[in-house]
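Below sits a lone chain in structure tokens, taken as the form predicted alone.
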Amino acid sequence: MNNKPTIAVIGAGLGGAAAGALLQRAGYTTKVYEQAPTFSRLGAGIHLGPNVMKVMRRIGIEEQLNSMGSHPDHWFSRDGMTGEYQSRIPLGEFARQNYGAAYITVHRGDLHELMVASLDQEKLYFDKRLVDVEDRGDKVVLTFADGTTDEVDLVIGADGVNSCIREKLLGTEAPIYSGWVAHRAIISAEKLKAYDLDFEACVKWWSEDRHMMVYFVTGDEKEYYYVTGVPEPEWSHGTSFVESSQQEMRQAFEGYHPTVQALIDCTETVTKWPLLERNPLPLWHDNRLVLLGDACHPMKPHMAQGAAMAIEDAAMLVRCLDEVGAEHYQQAFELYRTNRFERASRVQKVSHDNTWLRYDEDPAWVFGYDVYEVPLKQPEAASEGSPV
């Protein structure tokens, strides 16, 4: 294998698109395979903290995101019933000055479209569902559901919580249903003008066992989005999501503040998703295969950092390949894991506990992180048979 191997990225979600874009910019021949038949603007919102915007800067889309996204001045946490403030976390200009980039909220589909557009379109393949991967030692053979195959030097599994690459490394094991669901809806902000209420740019409404996170997903504040966390003992639908309803939302948030009731009143369509997790994996890579994002550390979205961790993973992986040379890919993969495992596991834990920014705290350990500037920790000498 020469210094610039051919790399396959399995999955063109946010983590996979970030990996593909950064690898291609670093001069690697990189093919990105996505099982979806085409790109679609999925109806959801996303937070992009300064830690992620620094990676967007390297991809070359930071300014476009700054133009299209909403720029909240604060993350507010409020008591779900009384509306009393529980925290006021400064963002806006404070984030730019103290963390080195903006904090924005944006439509996930708009972000994804920008990231996909940043890829070499001749090396982006849709409708490619991976069904088998064979690491032959000197190369990897990929087999897709349409009967086609490809041979590459290295494979990055960015294929989500049900990753085919993860199964190859660790065997088949279903993710853990957390006992929580997320309702997701986008509301026309025009409807909210009928209410004499304050619809803030970024606010999380809390009660003892559930919450609703609300924010704008466009800079012109025409689309307002909410995502919930609600306990539900079982998920037996056998699908990735189901339709929900205003009635279900009213039951889930009975007694909540009038502002929340107004949001439910203005909801036209709402979906419900199971929140899936895995315990920290003992293995992130083996020979020519390596994992990132939800493939190795899926988490509840309660910190708004799940996609951020995948994007940080992608940036760190490319940094480590450049650091040691791609011909030493196994050392690069272990350097990558060493410098991502602790942070990803910590975010998993805080997301699981659902305590993030509920009360005033310093979020600098998340927002101030710079994947390109943090000193690299060297792997400890691994004993034979120890996990990697």
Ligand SMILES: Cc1cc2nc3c(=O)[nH]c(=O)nc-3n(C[C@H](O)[C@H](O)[C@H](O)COP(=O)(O)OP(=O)(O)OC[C@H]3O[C@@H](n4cnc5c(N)ncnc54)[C@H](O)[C@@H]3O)c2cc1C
Given for the second form:
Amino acid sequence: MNNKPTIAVIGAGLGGAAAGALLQRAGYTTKVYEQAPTFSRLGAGIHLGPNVMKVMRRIGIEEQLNSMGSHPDHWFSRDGMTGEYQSRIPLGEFARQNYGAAYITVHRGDLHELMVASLDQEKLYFDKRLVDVEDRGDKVVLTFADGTTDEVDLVIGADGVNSCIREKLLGTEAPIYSGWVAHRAIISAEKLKAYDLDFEACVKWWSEDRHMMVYFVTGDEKEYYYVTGVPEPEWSHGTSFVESSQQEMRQAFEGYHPTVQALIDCTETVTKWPLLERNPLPLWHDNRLVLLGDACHPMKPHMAQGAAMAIEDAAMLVRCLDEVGAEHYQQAFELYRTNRFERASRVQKVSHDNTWLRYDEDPAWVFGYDVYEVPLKQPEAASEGSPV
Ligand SMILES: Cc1cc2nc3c(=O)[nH]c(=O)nc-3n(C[C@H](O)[C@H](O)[C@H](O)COP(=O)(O)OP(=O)(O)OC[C@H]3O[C@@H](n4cnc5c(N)ncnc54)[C@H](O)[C@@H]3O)c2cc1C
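Same protein, different condition: the form predicted alone was shown, now please give the form predicted in complex with the ligand.
Time for the whole complex; same chain goes first.
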């Protein structure tokens, strides 16, 4: 293999698109294979903390995101019933000054579209579902559902919670249903004008066993969004989401503050998603295959950092390939794992516990992280879970 191997990224989700864009900018021949025939603007929002915006800067889309997103001054946590403030976490100018980039909330579809557009379109292949991967030692053979094949030097599994590459490395194992669901709805802010209530730019309403996170997904504040966390003992639908209803929302948030009731009153469509997790994996890479994002550390979304971890992974992986030299890809992959495992596992744990920013705390360890500046830890000779 010469210095710049041919790399296949499996999956063009937020992690895969970040990996593809960063690899292509670093000069690697990189093909991105996505199973979906096309992407649609799914009704959902996403937080992008300063830790992610620093990666967006390298991809070259930070300014576009700053223009398209909402810039909350604070993350507020409030008691769901009484409305009492439990935390006021400064963002806005404070985040820019102290964490090195903005904290924004955006429409997930808009973000994804921008990230996918930043890929070399001639090396982006839709409708390509990977069904088999064979690491032959000196190259990897990919087989797709349409019967086509490809041969590449290295493969990045960015194929989400049911990753085909994870299965190849570790065998078949369904993700763990956490016992929680998330409802997601986008509301027209126009409708909210009928209420004499304050709809804050980023607020999480909490009670003992459930919550509702609410924020704008566009800079013009025309689209408001909520995403919940609600216990539901079983998920037997067999699909990644189902339709929910206003009635179900009213039941789930009975007794909640009038602001939450107004959001439910204004809800036109709402979907419900199972929240899936895995315990930290013992293996992130083997020979020419390596995992990132939900393929290796899916988590409950309660810190709003799942995609952030996938995007940080992508940036760290490219940094490690450059640092070690791609011809030493096994060392690069182990350096990557060494520098991501602890952080991703900690974020998984805090997300699982759902304690993030409920009360005042210093979020600098998450938002202040700069994947390009953090000193690299060297792998121990025989670190746990290391295949090399
Ligand atoms: C309700 C909810 C709210 C969330 N809110 C936030 C938030 O505010 N902030 C945040 O950072 N994170 C958030 N997350 C988490 C975030 O959505 C995920 O962590 C993130 O999408 C993971 O990105 P990924 O690229 O690893 O995987 P995915 O986004 O799942 O992408 C995987 C891609 O691979 C493709 N694929 C799968 N299998 C194959 C195959 N065999 N062949 C080819 N392609 C394949 C899929 O079609 C998909 O496009 C939230 C999650 C949920 C459920």
